[in-house]
Amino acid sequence: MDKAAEKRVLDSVPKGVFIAGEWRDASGGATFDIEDPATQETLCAVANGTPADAIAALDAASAAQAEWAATPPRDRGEFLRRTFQLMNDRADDLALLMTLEMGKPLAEAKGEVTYGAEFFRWFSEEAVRIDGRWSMNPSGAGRLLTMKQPVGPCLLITPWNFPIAMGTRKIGPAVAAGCTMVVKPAQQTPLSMLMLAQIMKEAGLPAGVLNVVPTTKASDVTGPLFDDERLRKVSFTGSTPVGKKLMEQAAKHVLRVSMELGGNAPYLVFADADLDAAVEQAVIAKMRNIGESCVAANRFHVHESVADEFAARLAQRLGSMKVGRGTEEGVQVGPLIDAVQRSKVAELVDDAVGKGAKVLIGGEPVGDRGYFYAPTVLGGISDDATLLREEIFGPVAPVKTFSTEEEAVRAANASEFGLVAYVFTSDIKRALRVVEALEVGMVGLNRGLVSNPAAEFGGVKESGVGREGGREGIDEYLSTKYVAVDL
């Protein structure tokens, strides 16, 4: 990639906090550096938001709430549609920026921009479909009227692994429903959100509807918002431990919460599965986003009759993938986000190997600079290996065998998480039995990709509460009011 293009894109991104429709320095003027995880070099510095900035952002959101809620749904939808078009017009710049700050290969970054923009198109259409109900009182004495209204000012906290799509998946329905927002992007990847805010401003978003406060001190910035009774909802994507703390804080004012938390996705391959498809889709389910995804296949439970062949073929595929900086030609696997994440992945692999696992491919860091880890396949996983219980969030595929359908389902459900599972079988009866028995919010049946803006996204157990995307996504930003009518 041309260095001049990288500089041009970085120079084009606003670096301040975005409050009441204007870019400004952080209160106090502090900044923090954004690192390229592929080179460990500093890309640029952005404003380091403070509690004062957070309150100013909520002031702006609260001031804009009533007028925005009263804006015709068609107008809100048309704004989202304009933003969708602008995002696609600038897809190359958005993708390059994302690759620079997050590390994913450029082709994947372009895919995320397309995927993220689709949330704006989808919710532009949902904005005009907010409805209520008019019905007769069962006694016949009156009528029952229900209506849906925006929840009010929201706090949206987005993660670093999908810095565009996790933002649009929250912002889209909030805008469509008539809610104003304060967005706190991840410390590692604020640039994508800052560019998105600029695009939304250019598309004509009224001042105060969207406010963005990047910061290195998340709890200091969000704490005052939770203490302020004007905030009415929080939506968070991230780890389960952090989600639990936020839910505790949300209890103070009984905020509406949407929590998309951790995952530990089982990938079940039965003896009658199409092995070609199972391997092909395993590459997608495991290696999308360098494995740094809550829906990434975390543990592969494969029938003992095909496990060796599956593992060998998966190792061959992963071993052939090119590792490098995401801007380089042909790179399929970029760096992990930072040193902490790479160390975690290495510790999980070392723990499994120490307990008897066999490394079929990879199993070690790559290179002298950047946070690269080799695509890895492990066989012979013991029951006490930590990576069967913890989310790996990296390019590591542990393969463990099972003998019976019951054993496979039991192993799949042996987790406090329940976000997504993948099932590969040619037997439709088995498929339906297993799908019903799995304790998850989503299932990929004979496919390794479930995410779709038109489908609801979310989990059960400690993987979260609420749903994003689909027809259900906008309901998270709406309250229902009942009116008793006397005729």
Ligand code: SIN
Given for the second form:
Amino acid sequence: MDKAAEKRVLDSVPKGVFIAGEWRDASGGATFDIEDPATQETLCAVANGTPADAIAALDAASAAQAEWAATPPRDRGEFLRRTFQLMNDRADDLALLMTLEMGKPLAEAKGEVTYGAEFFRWFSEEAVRIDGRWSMNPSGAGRLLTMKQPVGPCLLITPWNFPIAMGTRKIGPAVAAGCTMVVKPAQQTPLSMLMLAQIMKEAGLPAGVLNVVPTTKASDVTGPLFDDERLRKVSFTGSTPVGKKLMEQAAKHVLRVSMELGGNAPYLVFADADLDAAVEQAVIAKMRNIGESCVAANRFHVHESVADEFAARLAQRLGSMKVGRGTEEGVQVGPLIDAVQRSKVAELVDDAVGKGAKVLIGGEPVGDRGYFYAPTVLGGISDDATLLREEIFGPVAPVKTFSTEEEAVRAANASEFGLVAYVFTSDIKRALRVVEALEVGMVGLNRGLVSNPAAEFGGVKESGVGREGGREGIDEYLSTKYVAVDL
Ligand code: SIN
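Same protein, different state: after the form predicted on its own, show the form predicted in complex with succinic acid.
What follows is the whole complex; the chain from before opens it.
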């Protein structure tokens, strides 16, 4: 990729905090550096938002709330539709920026821009479908009226692994519902969100509806917002421990909460599965986003009669993937986000190997610059291997065997997480039995990818509360008001 294009796109990003429709320096003027995880070089510096900036952002969001709630739904929808179009027009620049700050290969970054923009198109169509109900009181005396209203100013906290799509999945329904918002993007990847804010400004978003505060001091900056009773909702995508802390803070003023937290997705392959499809889809379920996704297949439970063949074929596929900087031609596996994440992946692999696992491919960091880790397949996993219980968030596929359907379901459910599971079988009765028994919010049935703006994304157990996307996504930003009507 040509360096001039990288410079042009980096230069084009506003680097300030975005408050009340304007770009400003952070109060106090501090900045922080954004690193390219493939080279460990500094890409640029961005305003380091402070608690004062957060409060200014909430002031702006609160000031804009009433007018935005009263803006015709059609206008809110058309604003989202315009932004969808602009995002697609600028997809190459957005994708390059995302690859530079996050590391994913350019083709995947482009896929994320398309995926992210689709949330705006979906919610542009939902904005005009906010409805209520009119019914007769069962006693016949009077009527019951219910209406939906925006919950009010929201705090949206977005992760580094999908810097655009996890933003649009929250911003889209908030805008459609008539809510204003303060967005805190992840420290590692604020550039994509800053560029998105600029695009939304150009698409005509009224000042104050969207405010963005990048920062390295996440809890200092969000703390005062939780203390402020004008804030009415928090939506967070990230780890379960952080989600739990945010839920505690949200309790102070009893905020509405949406939490998309950790996963530990089991990938079940039964003896009657189409093995070609199971391997093909396993590559997607494991390697999408370099494995840094809460819906990444975390552990492969494969029937003992096909496990060796499945593992060998998966190792062959993963071993042939090109590792490198995401901007380079043909690269399929970029770097992990930072040194901490790479060490965690290495420790999980070393722990499994120390407990008897066999490395079928990979099993080590790659290169001496950037946070690369080799696509890895492990066989012979023992029950006490830590990676069966913890989210790996990297390109590592542990393959474990089972003998019966009951054993497979028991193993799949043996987790405090319950986000997604993948099931491969050609027996429809088994498929439905297993799908029903799994303790998860989503299932990929003979598919390794569930994410879709038109579908409800979310988990059960410690994977979170609430749903994003689909028909339910907008409900997270609406309150129901019931009116008892006397005729
Ligand atoms: C994630 O949050 O890691 C997954 C996002 C998606 O697939 O939509």
